[in-house]
Every structure is written in C-alpha cells, then in structure tokens.
Amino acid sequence: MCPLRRRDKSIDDNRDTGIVIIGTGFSGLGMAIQLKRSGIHDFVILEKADDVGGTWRDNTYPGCACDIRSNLYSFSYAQNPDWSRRYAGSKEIWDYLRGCADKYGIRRHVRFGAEFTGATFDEETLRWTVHTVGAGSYTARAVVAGVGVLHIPSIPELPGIERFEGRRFHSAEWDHGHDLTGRKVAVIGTGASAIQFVPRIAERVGSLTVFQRTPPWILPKPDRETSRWERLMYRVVPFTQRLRRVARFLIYDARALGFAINPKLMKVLSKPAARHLEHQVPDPQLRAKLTPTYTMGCKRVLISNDFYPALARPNVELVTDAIAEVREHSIVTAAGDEHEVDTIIYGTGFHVSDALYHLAITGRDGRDLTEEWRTRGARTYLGITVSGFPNLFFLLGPNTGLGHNSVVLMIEAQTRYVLRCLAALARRDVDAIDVRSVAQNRFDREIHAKLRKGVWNVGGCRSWYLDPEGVNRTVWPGFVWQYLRRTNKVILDDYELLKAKRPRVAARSGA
C-alpha cells in the first residue's frame, strides 16, 4: 500500500504531509486532481493569492484570452461542453479552473495566502522542509513545483522613468481604477498581451502611441461563438468533443515540423500571416513597419483579427525608434521625437527563461538550485527532475514549454510521470528518488542538439525563449506525442533510490 494514501484530512493537520504542491494554476491543480483520482489525499497546496487560478486569475487586462482552442486548452478528464467561444477569455478559463477545484474537492487542501520562499532537503530523513510567508513551514516527502513562468512581469529599464509623473503599470497588473478615457497613452511592446489589449483601449483613449521593438508574426484568429447545437452535442455525445480535441491536437502538433524539424517549412506557414498583414494594412509605410524580417516561429507566433486595424486608427501611432529617455510628461525617441503621454502601459511580457531562478531550494550536499542554474543553465531530466534534489518535481519545467500546441498536454504527461515515481517508491520500499547526473546530462545534450537546429536558434531573432547566454531553456524541441511517449514510463536505471538513514519523527496532529 502506498504510504501516501492516508485519510483525507484538513489542511490544518498537515504541517507534516506527504506532498507539498506550489501554485494553483493548471499545473498545481492538475497535480492535485491526479493525486485525488489516484486515491492519494495526503498533500497540501501553497497559494500566495486568495483564490485558485494562477495566470488566469492574475491577468485581467482588456481582451485577455487564450490563443489555443478551448477544447484542447483544458484537462482531458474534465472537458467543458459549455465553452462560449473557440478561444476562451481569461475570465472563462479562470471560472473553469475554479470549477475543477470545486468538482474534485481541491480547495480543502489549499493554504491561501501562503507564498513559497524556499525548501531545504534533509539527507538524514530524506524529507523536505518547505518555507512560506504567511503560513509557516511544512515538512513533506515530496515537493511539486507548479509555479509556472508567466507570473513575473518583465519591465524594461527606461532612462528617466523615475521622473515620469503620470500613471504606469504592467498589463499583468492592470489598474482598473485608472480610467483611460481621453488620456494620452503609451504602450511599450507589441507582444501577446499588447495585441490583445491595444484594440480594446484604442477606441476610448485620446491618443495611443505604441512603441514597437520587433514586429511579431500575426495569423488570423479563427474565432467564433460556440453554437447552442454544438454545446448540446458535446453534452449528449461527449465523444464528439473528444474527437475534435484529438483532431485539433494533430493539426497543432504537425506544426512542429517547421518549428523543430525543418525551419525552412516556416516559409510556407508564414504565407497566411503575410496575406493577413497585406489585407488588413493597406498603408505601405505602416505595413513596412509591421513586416517581420526574421523567420516565423523564432519569436512567439500571435493570432489577432483586430490589432492591425487598431494601429490604423487616426488616434494611434506606431513608433519603431528606440526610446532614448522618459521625461515628466513625455517619451523621447532616439530620433529626437517627443511624444506627450500621461499613462504608460508595459506590454512587455514576463521573465521566462529565468523565471525559476528565484526559487531558494537547497538539495543534497547543500547544493543551491538557483546558483547551479545561474552558472550552468537550467538542466533537468525530462524537465521534471533535477539531479541532487530528490523527490522534487517540476511541472512545465525547463524545456517543456510549447510554441505550437497546448501546454496542458505537457502538464498532464508530467503529473502522470510524478505519480509513477511515487508509485515506484512504494514498490521498492524506499523513501526518495534522485535522477542520476549522467542521465540528466544525457537528456540535456540530446535536446540541445535538437534545439540548435530549431527555428528559435536559426530564425534570426532574439526572443524570451533564450537565456542571457543565448541558450534555449524554454521549449520542447519536437512533437508533443514524442514527449508523451518519453514520459509514459519511469526508467528506474536513470535514478538513484534512497532509503532514510534516520526515521523521521511524526509531527503532532494540528502542530
């Protein structure tokens, strides 16, 4: 019998617990749900906010939505027949996640207002001590980090920004109390967030100046409402929704041929984007500014039907000159042009390649995870386990992000893998599992040999896929089905199985 299969008890009793999960986005909730479905109830989830939802709880900017079809951007075991659109908005996705938390009884395991600050591994008891702000410390057999990467805003250091007397905020921290009506607004960046909120605010601001560093490739967005008969069909015959999900998965996954296998194929995939630009932007001068000079896929490919028309509005100006300085009431470009503004909105995305570098985690022999990743790069095995850090599991860890398919598929594969690792501990009657450095190094060499041939490295651009050294520590270099196959079985020869030298002393109930 698995030692983690204890009675389902209140989180107040769980200072000493089987598993600590960090975060309640798709990753954290997905892990918790899979544990419950497997009969494992001895776990606690740490959440710094006051509700579940992760990225989809925090991002509330106008127009926020997913760029993956709703049927695929959801758990396979919790399909929603009532998506209102092909591409759901942030509020609807957040409602979906909250509904999943309620359906599977996850909330009782969540400690809200508990911000993870670090974890330390005890080599005698083979247990982790997890530290938080707001909820004290926990001891656990295993730690699952579902912290994600889209939660630390990336804000550029603009010369003179401290002098600016207007309002400024990042899209992920949208100031809904600041009325933009009639204001002179500057938007910094033209990434995934900006192309969604720019059209929403352009029609009500007095003037809008959009500062673009590199134009994105933008495809048409085939969005529409889900009809009532489709919803009825999904409810009465659920197989039809699953069938559409599989079909969409295959279509998306085929794009890996251009992203990872043969970047020359991206020239074919970019033709619809080029036609979209030509059709929506008749002005040749504006179109020239919006035409990418790098291979499609080198940076994140975006979808939108209203971004280009928004830039053509008479109250909107696209600026491609670099920002030289910010003054009290204006932004000055390197060309010497001064643009009067009273509000600055950063649409500059998030820290991605270094998003996990802030984790204060100490493993065997006092090894500091942050220090190792900063000096040697974020190296893992399958993006899930790290040598020297037993029973520590990452979800959507390094090199398991996607640019062509739904990351929820990766999360489900990883949660199943974690469950198999935990089951292996029970079968072998051991306390911890630690990936061998030779296996980790082998995996690292393998994926980076593939990444060097992918569009992210040969496409002629600089993107957040790459770390400061120019190494891609972000995406999976291949088809999703290949990753699903790789994680379908735990190869125990790649791991060291550990038995505690000193039995732990059980914590008092309610401690």
Ligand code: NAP
Given for the second form:
Amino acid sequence: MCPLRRRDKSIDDNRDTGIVIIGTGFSGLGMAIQLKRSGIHDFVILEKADDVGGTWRDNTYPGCACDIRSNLYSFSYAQNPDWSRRYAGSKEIWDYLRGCADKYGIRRHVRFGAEFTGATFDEETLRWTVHTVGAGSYTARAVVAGVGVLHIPSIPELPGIERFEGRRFHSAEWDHGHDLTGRKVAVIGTGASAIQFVPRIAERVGSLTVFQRTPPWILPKPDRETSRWERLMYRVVPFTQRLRRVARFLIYDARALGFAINPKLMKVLSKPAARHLEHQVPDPQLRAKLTPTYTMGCKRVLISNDFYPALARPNVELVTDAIAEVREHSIVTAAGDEHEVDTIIYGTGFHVSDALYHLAITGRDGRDLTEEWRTRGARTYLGITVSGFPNLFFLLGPNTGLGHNSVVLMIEAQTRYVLRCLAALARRDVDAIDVRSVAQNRFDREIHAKLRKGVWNVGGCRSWYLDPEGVNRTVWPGFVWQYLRRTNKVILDDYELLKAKRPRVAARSGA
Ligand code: NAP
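For comparison with the form predicted alone, produce the structure of the form predicted together with the named molecule.
Shown next: the complete complex, the earlier chain at its head.
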C-alpha cells in the first residue's frame, strides 16, 4: 500500500505528515484536491492568511476580474455551471475556490496563520522539516510549493515619497476605508490591474492622474452575462460546458503560434487592438500616447472595454512624462509639471523573478536554493522539480507561467505529475526522487533555446517576464498541449531514486 495513504484521523495535531502543501490558491488547493481524489489524506496545508483563496482572496480592488474565460479558468473536475459572466470577477472566483475547499473537505487540512519560511532536507531520513512563523514546524516526505509569484507588491522608490502627506497604497492592498469620492488621485502604472480599477474609480474621484510608463496592448473584452438557459444547459448537460471549455482551450492555445513560434503572427491580434484604440480614442494626441511601439505579447496582452473611455473623461489626465519627484501634496514630472494629489495608488505590479528568494530552502549537501537560483538562475526540470532538492515540487514554478492560456491547465498538469511521482515512490519502494542535474540542464537549455525566438525576448520591450539579467524565467515557451504531453508521464531515468538510511522518526514538536 502507498505509504501516504494513511487515513486522516489525526490531522489536527499531525506534525509528522506525508506531504506539506504551501498555499491555498489555485495551486495549493488543486494539489490538495487531487490528493483527496486519489485517496491520499495524509497531508497538511500551510496558509499564512485566515482563509483559502490566494490571489483571489487578496486582490479586492474595484473591478478586479480574470481576463481568461471562467469556463477554462477553473478546475476541469469541478466545473461551475453558475458563472454569472464569461469573465468572472474576483469575488466570484474566490467563492468558487472556497466552494471547492468545502466540497472536497480541504479545510480540515489547512493550518491558517501559518507562514512558510523555509524547509530543510534530512539526508538520513530523506524527509523535509518545514518551518513556519505562526505554526511551528512539520516534517514531511514531500513538500509542494503552491506559493505563486504575483503576491509581493512592487512599490517604486519615488524620490521624495517620504514627504507625501496623503494616503498611498498598492492595488493588491486596497484601502477600502479610504473613500476616494471627490479626491485628487494619482495612479501609477497601466498594467493588468490598473486598467481594471481605473474605470471604476474615475467616476467617483475629483481628479485622476494616470502615470503611464509604457502603453499596454488592449483588445476588446467580449464579456457578457451568462444567460439562464446557458446555466441550465451546463447543469443538465455538463458535456456542453466541457465542449465550450475545449473549444476555448484550442482558441487560446493557437495564440502560442504568435507568442512562442513566430512573433510576426502577433499582427493577427494587434490589428484588432489598434482598431479598438482608434475606435475608442478619437483624440489623436491621446491616441498617440496610448499606442504601443513594441510587438504585442511582449508584455501581457490586456482586454478592456472601459479603460480607454475612462481616460477620455474630463476629470482624467494621462501623463507619460517620468515622475521626477513627490512633494507633500503633489507629483512633479521630469518635464516640470506639478500635479496636485492627495492619494497615490500603485498599480505597479509584483516582485516576480525574486519572489521566492526570501524562502530558506536547504537541500542535499546543505545546498541553498535561493543562493543557487540567485547566482545561476532559477533552473528546474519541467518547472516542477529541482536537482539537489528531493521530493520538493513547485506548482507554477519557473517557466511555467502563461500569457496566452489558462494557468489552471498548467497547475492541473503539475499536480497530476506530483501524484505520478508519489506513486513511483511507492511502486519502486523508495523514499525520495531527486532529478538528475543532467536532465535539468537539458530541460533548461531546451526552453531557453525556444525562448530566444519568443515574443517576450524579441518583442522590443522590458517586462516582468524577464529577470534583471534579461533571462526569461517566467513563461512556458510553447503550446499548453505540449506541456500536458511532457508531464503526462514521469521519466524515472531522469531521476535518482533514494532510499532512507534511517527509518522515519515521528516528530512531536509543538507549535
Ligand atoms: P504589471 O502588469 O506588472 O503592471 C505594472 C505597471 O506599473 C506597468 O504599467 C509598469 O510600467 C508600471 N510601473 C512599474 N513600475 C513603475 C515605475 N517605477 N514607474 C512608473 N510605472 C511603473 O502589474 P499588474 O497590473 O498588477 O499585473 C501583474 C500581473 O498580475 C499581470 O501581468 C497578470 O499576470 C496578473 N493579473 C492578472 C489579471 C487577470 O485578469 N488574470 C488581473 C490583474 C493582474 P512598465 O510597463 O513600463 O513596466
């Protein structure tokens, strides 16, 4: 019998467990659900907040929504016939995740208020000791990190910001207690988050100054409410929803032809985006400021019907000069223009390439993961395993993000892959698997050869897809179906199989 198939009677005080999962966003919950569905109950999930939901719990800014259709931005095994719109809002997605946690009995495995700080691998027992702030430590056979990379706000150090006497906050830490009605608001950034909240606040504020560094490519958003008959059809004949999901998957995945294979094909998408801009922004001066000069796809492609019209409002100004200085009640640009503001909202995105560097993960021979990734780049095998760190699995790890399709598909592929690895441990009667460095290097070379041709690298822009050295450690350079195929089986020759020298000793430490 699989050693991980112990029943979950004692999970409430189980500090010696089969698997520790970190995070309860789509990744962490997806892993937990897959374990449950496979009859594996011996796991603990660490969550630093007080509820499940990850980014969809944390991002509460007005207008927050997903720009991937909900039929596809959801688990294949937990389709929701009741999505209210084609593109659900953040609250509805969060409710969906909470519903999944309840449906599959995940909450009883979650330690809320437990912030993962690092993990240490014991080469005698081949087990991990996982450290937290708030919940002590746990020992586990395997660790699955579903921590994501879009959660540490990136806040620019603007000269003079310490003198500013108004309120300032980041889009992911929205201050709902700060009423924006009638205020003089500055928004910095015009990325995926800003283009969603700018239209929502533009009507309420007294004045809105939007500071844009680089114009995004924006396509029309073909959003609408789902009709009653559609929802009924999905409920009565679930196959119809599945069919739409598959069709949408294929349409989205075809876009990899432009993103990853031949960026010249991005013209097929940039033409309707240019038409959208022309149609929504008749003022040639404003339109010129909003016209991107890089190839579409180099930065995330956005969808919106109300961002451009919001910028054309009489109380809204788009500023493209760099910010030179912040004063007590104003922002001054490099051109010398002073804009009076009492609130600054940062729509400036997240720390991505260094998002995992605060974690202290020590593998075989005392190897420090952060140190290795910092000095040699975040190298992995399939974005999931890392040589020298046995039984440590990443979900949405390096080079498995997407700009053209739903990341939930990647997460599902990865959680299935983890299950296959765990099954291989049991089948081969070993305790750990460690990917061989030769296999990892081969994978690294392969994807970076592909990335060199991708739009993110040749599109003529600078984006958070690239690390400070200009290396793309973020996106998967191909079709999603290729990744599904690659992860469909575990090539055990690529792994070293390890057997513990010392048997498992149950840990009994308190919180
Ligand atoms: P983002 O896409 O990284 O955009 C940040 C914006 O801030 C950019 O316009 C950037 O300009 C600007 N900026 C950054 N530093 C600046 C500085 N020092 N001075 C002036 N401008 C500065 O961040 P985000 O909008 O929060 O979105 C992050 C990611 O979250 C997205 O790409 C997406 O993957 C995800 N997201 C997804 C959805 C969804 O619907 N699925 C919704 C929201 C967010 P530059 O372009 O010049 O760097």
